[in-house]
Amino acid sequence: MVHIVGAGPGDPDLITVKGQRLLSEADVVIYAGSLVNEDILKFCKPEAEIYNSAQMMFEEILHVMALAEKAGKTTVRLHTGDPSIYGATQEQMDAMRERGIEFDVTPGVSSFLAAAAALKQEYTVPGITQTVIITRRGGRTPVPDTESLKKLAQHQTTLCIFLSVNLLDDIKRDLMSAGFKSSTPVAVVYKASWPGEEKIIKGRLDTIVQQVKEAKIDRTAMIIIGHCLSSTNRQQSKLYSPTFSHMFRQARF
């Protein structure tokens, strides 16, 4: 059996209880070394075979999985954050299906959620936005034209942008050409949740490029853009309002 496990955003304690158990039981561990905090490998048993997939090709990864399966060993394929977001897991799952390798998936805490925790921020603020768009800007790996930032930005929702901090100047131009004001709040969270390494940069669309450049952040960062980051024009949720009834509580006024 191969267990695809989300390692969480960086802090080893943010792996799920199930993920930690699977990791501690694994005979073979293949981890995404370019992004996963290696401190999480402390949960592995001493005799586990550990491979860093950052140094491997696709077929090499599958070969290790197939050998482990043939030997009756349990494998954990450890991905950063949650495997369903920019994890390149679909191609691995498709290949395992073709080879008859049994697998399952254990979700993890994504970095866009860890960034919200670091900012002490809710993305879906009543009266401001109820929608979050998770995306990335096209670079060496393109995105479909229908999903360009210019088009997505027209919705004026909260934007959580992965894998693009090195393209921040391009992002600024895309968003401003789509109607975002220069005063739009922006936050960049570097290594969200990583003990001793997390950095938070807050600014505006017209200042954030220089701020991030001065902070020397060029990778491993989440970009959050939108008016949810503003402290003005917020409304209180109706969920706990004394004037609002629902199936668990009657209105008092």
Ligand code: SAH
Contents of the next structure:
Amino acid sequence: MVHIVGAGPGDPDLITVKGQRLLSEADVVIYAGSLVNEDILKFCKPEAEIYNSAQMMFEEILHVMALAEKAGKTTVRLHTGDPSIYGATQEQMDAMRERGIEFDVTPGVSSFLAAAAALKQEYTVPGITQTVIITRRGGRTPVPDTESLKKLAQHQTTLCIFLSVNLLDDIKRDLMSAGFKSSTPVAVVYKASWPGEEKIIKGRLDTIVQQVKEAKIDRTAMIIIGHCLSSTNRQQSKLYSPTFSHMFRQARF
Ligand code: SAH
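Since the structure above is the form predicted alone, I would like to see how the form predicted together with S-adenosyl-L-homocysteine (SAH) looks, so please show that one next.
Next comes the full complex, this chain leading.
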């Protein structure tokens, strides 16, 4: 059995209870070493075979899993954040299905959520936006035309942009040509939740490129753009409002 597990964003304590249990029981662990915080491997059994997939090709990863299956061993395939987001997990799941390898998936805390926690920020602020878009800027990996930043920006939602901090200049240009004001608030969170390594940069569309350059951030960072980050025009949520009834509470006025 192969368990695909979300390791969480960096702080080893942010793996789920179930993920930690699976990791502690695994005979074989293959972790995505380019991003997973290796401190999380402290949860593994001392005798577990541990592989870093950053140094492996697709076929090698499958080979290790298939051998473990044959030997009746349990494998954990450990991905950063949540495996469903930019995890390159679909191709692995398809290949396992094809080869008859049984697997399941345990979700994890994605880095865009750890970034909100670091910022102490809600992404869906009443009166401002009720939508979050998760995306990346097309670069070496293309993004379909229908999802260009220019098009997505027209919705003026909260944008969480992965894998793109090295393309911040292009992002700024795209968003400004889509009508975003130069004063639009932007935050960049580097290594959200990593003990002792997290950095938070807050700025505006017209200042952020310089700020991020000065902070020497060029990878492992989440870009958050949108008016949820500004403190004006917020409305109170209806959830706790005295004039709003719901299943668990009657309105008082
Ligand atoms: N599956 C992962 C994303 C993998 S893609 C998840 O759910 O988070 C890798 C990108 O995720 C990085 O380029 C960066 O944009 C973002 N990322 C991963 N860990 C991060 C962290 N701790 N802080 C900020 N961004 C992070």
